[in-house]
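So this first bit is one chain, no partners, the form predicted on its own, shown in structure tokens.
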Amino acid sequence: MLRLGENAYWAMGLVLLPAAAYVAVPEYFSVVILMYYYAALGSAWNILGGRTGQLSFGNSAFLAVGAYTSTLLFLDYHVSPWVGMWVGGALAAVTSLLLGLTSLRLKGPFFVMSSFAFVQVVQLLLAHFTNITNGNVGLVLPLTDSLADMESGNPLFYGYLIAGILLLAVSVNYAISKSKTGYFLSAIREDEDAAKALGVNTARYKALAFVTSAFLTALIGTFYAQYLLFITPTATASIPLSIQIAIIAIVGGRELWAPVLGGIMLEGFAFLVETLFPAIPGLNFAVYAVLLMAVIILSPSGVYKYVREHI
């Protein structure tokens, strides 16, 4: 019961969030929705690296895919990026699956820097056919403040879009905990040579949780490119972005809501820092490295069981 109750108040906290800082503060919710979006991204990593145990630093390359392909659709073909998300999900999946049959079998330091050089293949190959995707210069998406093209002049609708979403993350990652492949997973994160001595098909199940977070997070990618209405390569497929994607879920930990906990205090946190000291760029990234070696040297498990624990 203590866990049904526990799931229930953080669901109903994050609906009711955007709501209230709409309400309370209107010229600040655009952090709220960064919290979220943060959140997402963690959530959507989780599966992969919390629950496998596979340290990839590539999901901002399917975030790319998710972004580029639902815009392209919209701007040459008029595919409404209600569609064209799970279209954009869709060849994310595919793009894990392929890549993840010949990356998986790597282990340790030799996964994550394959990891890195999918980010940097994906960035250049944006940056290179300058004829669909317009290059470095990006694309820019025109302001219809038409629902049906995922778009609204009432900042809230983005805040309770990307609360979807990150709800659909949490309850995939519910889900897959509760299953026969959750228990696969843990067995392989935990040691993945025991759990393929016991018959677990590791690859398989390696490369499920691969293309799981893959579409969630292209799902995501989506979202980036309505609420910004401006894409470009450096700032979807980039390595920075990556690294902060696994920091968020590193931070908060494998549990559940560890990502979204990690996400909200991460970003809250940034928020914080860039408010206070504007003059200082780049102040925000030292602060995640503070509190990613505070987290690593104080609650190795993350903060979310930190806080369980003491609070």
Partner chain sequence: MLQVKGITKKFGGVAALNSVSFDVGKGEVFAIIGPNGSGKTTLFNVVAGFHKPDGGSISFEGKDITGWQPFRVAQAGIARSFQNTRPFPDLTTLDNVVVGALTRHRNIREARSKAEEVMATVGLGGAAGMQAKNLSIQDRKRLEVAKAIATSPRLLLLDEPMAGLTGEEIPDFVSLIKRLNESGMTILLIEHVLYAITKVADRLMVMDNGNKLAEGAPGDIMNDSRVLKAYIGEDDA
The other form holds:
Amino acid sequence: MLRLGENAYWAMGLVLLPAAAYVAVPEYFSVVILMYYYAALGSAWNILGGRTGQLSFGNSAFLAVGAYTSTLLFLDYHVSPWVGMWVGGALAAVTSLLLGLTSLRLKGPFFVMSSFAFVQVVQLLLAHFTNITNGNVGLVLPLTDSLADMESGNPLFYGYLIAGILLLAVSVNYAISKSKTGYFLSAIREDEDAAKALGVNTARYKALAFVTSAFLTALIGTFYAQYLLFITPTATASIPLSIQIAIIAIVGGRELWAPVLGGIMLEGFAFLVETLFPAIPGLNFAVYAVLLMAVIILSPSGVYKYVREHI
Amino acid sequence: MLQVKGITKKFGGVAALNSVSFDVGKGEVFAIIGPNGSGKTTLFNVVAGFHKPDGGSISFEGKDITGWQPFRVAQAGIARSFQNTRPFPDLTTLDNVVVGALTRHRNIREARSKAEEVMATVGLGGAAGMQAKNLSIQDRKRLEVAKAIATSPRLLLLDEPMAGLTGEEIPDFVSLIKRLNESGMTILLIEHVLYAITKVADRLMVMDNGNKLAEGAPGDIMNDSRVLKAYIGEDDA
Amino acid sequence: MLGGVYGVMSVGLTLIFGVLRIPNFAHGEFLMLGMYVTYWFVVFTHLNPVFSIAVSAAVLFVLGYFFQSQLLSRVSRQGEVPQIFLTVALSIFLSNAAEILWGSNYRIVPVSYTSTTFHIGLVSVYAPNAIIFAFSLFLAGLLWFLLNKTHTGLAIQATAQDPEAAQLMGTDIKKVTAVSFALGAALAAVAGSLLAPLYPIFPTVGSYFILLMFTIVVLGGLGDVKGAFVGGTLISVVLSVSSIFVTEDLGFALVFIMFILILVLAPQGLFGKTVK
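Show the other one: the form predicted in complex with the partner chain, since we just had the form predicted on its own.
Let's see the whole complex now, leading with the same chain.
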């Protein structure tokens, strides 16, 4: 019952924070949005990387699929992003299924490499087909401030949009953890051959985890496009962003709220460093890296577990 | 129940199994013995689908399962244990067994009660909440069997379940195997502990160097000169 | 000729990933540091960049030794995941440290020989490419000799394949691993120094090369020095042939798609050397 209590506190906190920040520190509201954005990406990554143990450094490719799908549907066919986001999710799911059929057989560093290669391919293709994607110049969404177009002049809208997506990602994680699929995914992470020997169709469950993770990531991609109203191949399908997503979940841990804690912590940290030393670009990432090394060596199962056990 | 016909398996040109055939009847305890490197574990891996054979066929309850993937073999009703025990280290002992039970039960609650029942059968009831990586060797051996029988197999493959056990642990394990067999499970067993084999095995097959050397009742086999030679050869080494 | 460039980049990674099996995602940043060392060496001494090789190799040897013995070795028993993240963290740290120290602007090594071309019969050869090709052949040969013909090399291989057995036979496996990692880092630095006069130098230049390097090492068969060299040549052929039909960016996309397929279909490399 303690677990239920914790879930309720987290959910309440996540719902109240945007409103509180909007009233108290409106000038820093974008920090809350970024925290939720990274928390959601980490939570989506956790399904494949944390629960199943297939480390992907390629999730930003699905962010790009989501962002480009809803944006192109809107620009070329006047389809509302409210619809486009689900189309993007479906497209990302199909893409991940096709990729997963080949690459999910790989283990450890080889899967990591294949995911790196995949992001590169998506980025190169988005940049190459300029007649559709406008290449590296990127796509600009028109400013309409209309809720029907998933836009608003009020930043609270975006705060609650990403809060909704974040809670969806956490709920999916929760549902998986309480299901047969969840048991099988952790068995695959712990020892894939032993899971097979018990009759678990490991290829199918890994693909399921990959598809779910890709689908959720694509939804966040649509949010990204609507929030910034500007997307480029290098800002979406990027290796640094992919790595950042993985780091959030590794620093946080693989428990339900751990990637959320990871996202909030790391974005908070980056914000602090940028505010304190605005003149040194790159410092926030260097600090990030040191933090990551410290967590891996001192508390390999993540900050969330460390906090629960020690504080 | 299980028919293995002319199984051959080569690794880089070297035959690890050379046209090995045997049958296991329903309700039997069938044991395989032989020196290290004689091909016993390779044979298990072929039957369980972890290695594809280069020749020969395997059928189970009349179905041809040659070359099936491991998970399909398991779903067909054959469960295996690993010689070097393969628990899911970060999961609790109970959850390790629940994973096995879930391959037969849709519902988590049902799987959990099945798992608890299995844990009691193998004598692991007290260690349910412990992480599998912290178990003693004896309990890891028990867990290895518990995971396998949680999948409600009709044929159970046990790869040296008693290796590393000492003294009174062995009779305990022997009686566990007897109980499983009496509950209706057919058992195929690789074992080095000869005392255990003479106690539980209905029939015995001896392997050496990838070949089947002999097959028969334990009493007859133990007096076979070729078997003695294979074993004495090992003891010298 | 460009094959030499890719070949020389991957020699160090062949040692670290191919032989030691440490998935070193910071290898591109080792290369980047090698390039910067050469840049500053030439700026301050006005000597030929070739002379900077000794300096960059020494700097990266020390860095590699420190990183392996102080950080990586702490997690070496916990499998691949922490090793992957530690090297990824190092790669982020180094590229951002480079940005903090030297800014993100492109830098070009001020050197004269870059434009020299000489002719052998009908073939015109671009001097720096020829130097690099010769050097990479030399380095690959040296590493092959070291690994297969010397006592140290055999100890390195034994340690990588069966650490416990190597320890029983009296090898100080901690030291051997740290020294080989350091050696691999030094080789990356040498490659960086050789490439410095040819490529613009910037903090994230390593990420541009890392995938190609892994592709080459896997293509050649893990731990196979000659294979990596052939792999490098092959990649450059694919890149230049594809550039006839499609643009360069699609050529890279093709190489990466090929890479994924190779990983899945022929993980033992193109030359079929069985691993494990």
